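Presented below, as structure tokens, is a lone chain in the form predicted on its own.
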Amino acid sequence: MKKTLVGTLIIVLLSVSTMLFASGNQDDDGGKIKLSFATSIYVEAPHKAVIDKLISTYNAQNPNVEIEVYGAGWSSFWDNMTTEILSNNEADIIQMYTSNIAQYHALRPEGTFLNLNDKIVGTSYEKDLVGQDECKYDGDYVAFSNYAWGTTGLFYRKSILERAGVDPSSIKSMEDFRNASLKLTNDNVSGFGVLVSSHSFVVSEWARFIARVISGGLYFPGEKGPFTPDRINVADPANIWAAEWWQNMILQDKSARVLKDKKDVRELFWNGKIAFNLDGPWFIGMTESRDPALLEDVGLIPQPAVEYEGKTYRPNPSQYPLITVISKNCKHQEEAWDFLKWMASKEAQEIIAECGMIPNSKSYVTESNYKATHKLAYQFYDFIANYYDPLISDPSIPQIGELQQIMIEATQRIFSSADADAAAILEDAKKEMQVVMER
């Protein structure tokens, strides 16, 4: 009962505050036109720099329009953001990625974000634009893919590598890995770093390393429709296998080092305590930003392939193009999109590159400068294009948050103990996933 009534009045305060807040930002003041942008990357130093010359450099080319940025941490922000739209206070403008549009825009039965067909149907943004083709729901496009996107590759820490006799370009598979990570780690310094916690990076460093590239869908097969109960794969024998080789990796070799949040492992990876780290190119720009000298000892190779039962399987790690959407309450919606339009410019997308993300704008980055002055990012490209296979990424459906919270608690039960039998949770994990699509 004390619970109920502690979440309760957290509940309500949250919402009293996102009210007061969101209020306060959709009124106009003498004249100007006030638009609230909310963004979850805005805690991190690289993003905010970013972001903060994009708003000023359109807020002073636009004196009439007055942009405002706010954004809590990764966690926070989801949650904050569920309560603002239920609340009808939601921000003007929203960062978002592709895999949360669904989620978000079924909270309300009429759909929360406006339809911007008539502004992308038949236009370059269709083609030219990373991740623009994911941003529909029901085959409207109701997002705009305007800001960066990366996918994942292994970066690690050259003096390390070299003080253990590893070399880099060897490591070709998961095996390969598992090895490396053993022979890297001594008492001061182990392979690789891992969350077990709630973090949702339980479940997705996981699935991009080996499990989706193994089971091709953790959630369905292939994460695509129908999106029926006796489809669910969490169990698939490809799935288990590939949480009990993760299992031992962490529990049995010791070569992880087990952390709760990201930006634990990337701190200790800094400060040479870990010689791998899976990430992404905005990496490359918060190393800089911690210390340029840092990138001269730091390498990067493609995720390694993954061989179960005789065959080789190559990686398919997920793609983030952070995208927006515009709130159907925005009480100015063509000064929100002339900004969003905006930032898929040339001028904008300069800008965007320095956060250390790859732009969305592919006529952008294939030009000769950007190649010549953003090397290590553009190694990216050379993933796509010959290690990496298609992208699988989680399925568009309303349920999925359920399905990934029930996701998180599972992976977190495997990888905390060595005793926990990986079958018979993921099991388990089927039939409450079944329940929320029977719902």
Contents of the next structure:
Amino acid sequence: MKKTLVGTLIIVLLSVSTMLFASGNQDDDGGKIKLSFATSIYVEAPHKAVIDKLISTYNAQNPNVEIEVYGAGWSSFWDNMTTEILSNNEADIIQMYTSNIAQYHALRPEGTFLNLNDKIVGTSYEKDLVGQDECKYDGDYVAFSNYAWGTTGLFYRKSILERAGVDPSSIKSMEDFRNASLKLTNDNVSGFGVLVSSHSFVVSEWARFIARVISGGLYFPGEKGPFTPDRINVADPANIWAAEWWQNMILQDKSARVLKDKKDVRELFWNGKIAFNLDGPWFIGMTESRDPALLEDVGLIPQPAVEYEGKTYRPNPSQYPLITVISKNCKHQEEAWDFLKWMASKEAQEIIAECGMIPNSKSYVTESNYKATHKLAYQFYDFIANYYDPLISDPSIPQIGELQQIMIEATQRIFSSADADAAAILEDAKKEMQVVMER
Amino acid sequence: MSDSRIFNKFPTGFLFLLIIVILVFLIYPISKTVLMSIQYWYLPKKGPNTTFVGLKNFFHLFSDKAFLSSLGKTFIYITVTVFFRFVLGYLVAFLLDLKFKGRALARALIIIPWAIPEVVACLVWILMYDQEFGIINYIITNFHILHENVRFLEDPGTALPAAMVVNIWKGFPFVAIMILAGLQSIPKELYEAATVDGASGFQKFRNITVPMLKPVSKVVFLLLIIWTMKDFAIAYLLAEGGPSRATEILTIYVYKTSFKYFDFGVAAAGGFVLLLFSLLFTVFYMRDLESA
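Can you now output the form predicted in complex with the partner chain? The one shown was the form predicted on its own.
Next comes the full complex, and the chain you just saw is listed first.
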């Protein structure tokens, strides 16, 4: 009898706790509206500080709403999101990049994210927010650009360059950069750090530094449609040349330290083992949170131009606005939108600027107060205005994840062995991509 | 009312519950996988995603170089890791069967690799393999075994062997413990009788130890094959199937095809192939279990 009672009790407890667990994230608690917010950047200290502050400020101002953050690490975040969407269990609000929109929105036949046309079309948001024009899928706004944006530049350690007699302002072309890296490499220091691993940066740094600059696109010319198999651009002669150039710099010059993760590159830069680091505005906040004094020894120059077949190409690196979507499954869509809208407000943009990111409101960034208080971050704005050609983003097509994976695998092969035949590998990648686009 | 009385009162009820459990957790997922494997299930493309395509996904699979390569890698992965897990496990079991001071502690320590979670084990090995900060590279270069640090997990040539080392390290204690248990179940009288008959140590090993360990060895061997075939965590956590697909064994291929490429039809076909292989060895295992 005792055993039966205990058994029944356990079953009842399990059932109740399962029901509570299943409903915990969705139901409102004590009259409060609960919203979940998923982001891939929460594991990075400056972003965490800002997101925490954004949410606590908003929660304090809106006592009827409680926003909770879910922040898996960058690489596992995307897999988690896929699984969550497929199981109808994603967060109410999700932060991502513009190139992710199509891939995840297409996971459900009726679309995963809420249509935001009625909230954005005809408003000042369309022109004032960087990246807002890339928030469309099939002509409809499904995302809102309200956090921050960034492009890349070359950070350098002033002390290391001074010791080696390298003047950063003299680095105008990729050949200058290559020579400087060689000069800076000795037993203790390497010119710069390069990823050769399963990390997506193994492609993106090579692409934004040199490949896309001369070829205009890895996937399609200009990364513009029509997105047909015959227009796959990866084996373009300029891309092959760029791959061989990068391969030589890493494996012949040995002026680059080959690493597994971007965080290792950053760590070595902070420890004075790497002279240059290709990074975005977020790196300012990261460096500051690591050691504010370190910032004194950090300088920034724009990405160098590329010379190819007698022609000079201005850099046109990728632009990464962090945009936000609302799930169609969100129970409180209006409240979620209110929060998104608030993130684009001046108050929130000021909080965002604290992490060293460039806030995405153009009107806010161009204010004299911002220019004066965020000099280093403002340099990125200057790069875009004066040094870089129009930025290029990955095409917004659902197949982009698969195309990116093919490129990761191809570049891993090219940059891990000096004997690797870049032309043949990129030709294979092209064929694989064509299969994807034909499917 | 005791448990047995409840069962006696409602035997068909419990049987019905069992049938429901089997249907929900076994039959439904397998049937769904089989169904998906003969359907077009490619999410990035708009339009109907559950069209019947017959064996097209299987044709696609066997014409895909990546799949064939993952099959080859899986075969190598199984052969090498099962062999070394087995050999190492046997050696350690014999050592632990000897009488020496601290034997109990040694037996407890040997089980640590098997006991710790795969995620923790892989994180430790990632640190040890690290090109810049890893202890293995520190030893290699400081003892002048090699002049340059090795990029164990970033070089396509070394990534799979590096993953196999972790797999062997993680799995050999299981073999050791099983064989040790087998060794201890051999009646001592057999050895005593053999000694009286003048048998040498090798003769005792060949004629008593090996035959007596045969049943447990066969079961362990088949279990190792089945488990290694299904291994996902080690190869994925260490290198995510890379670099350049060097560690992309069959399970990772299936995972990537579904959750990275969203081609669930082809992934289900791959999963079905994996299921067939697993079933094949499971049948051997069950037969052995029955005959043991």
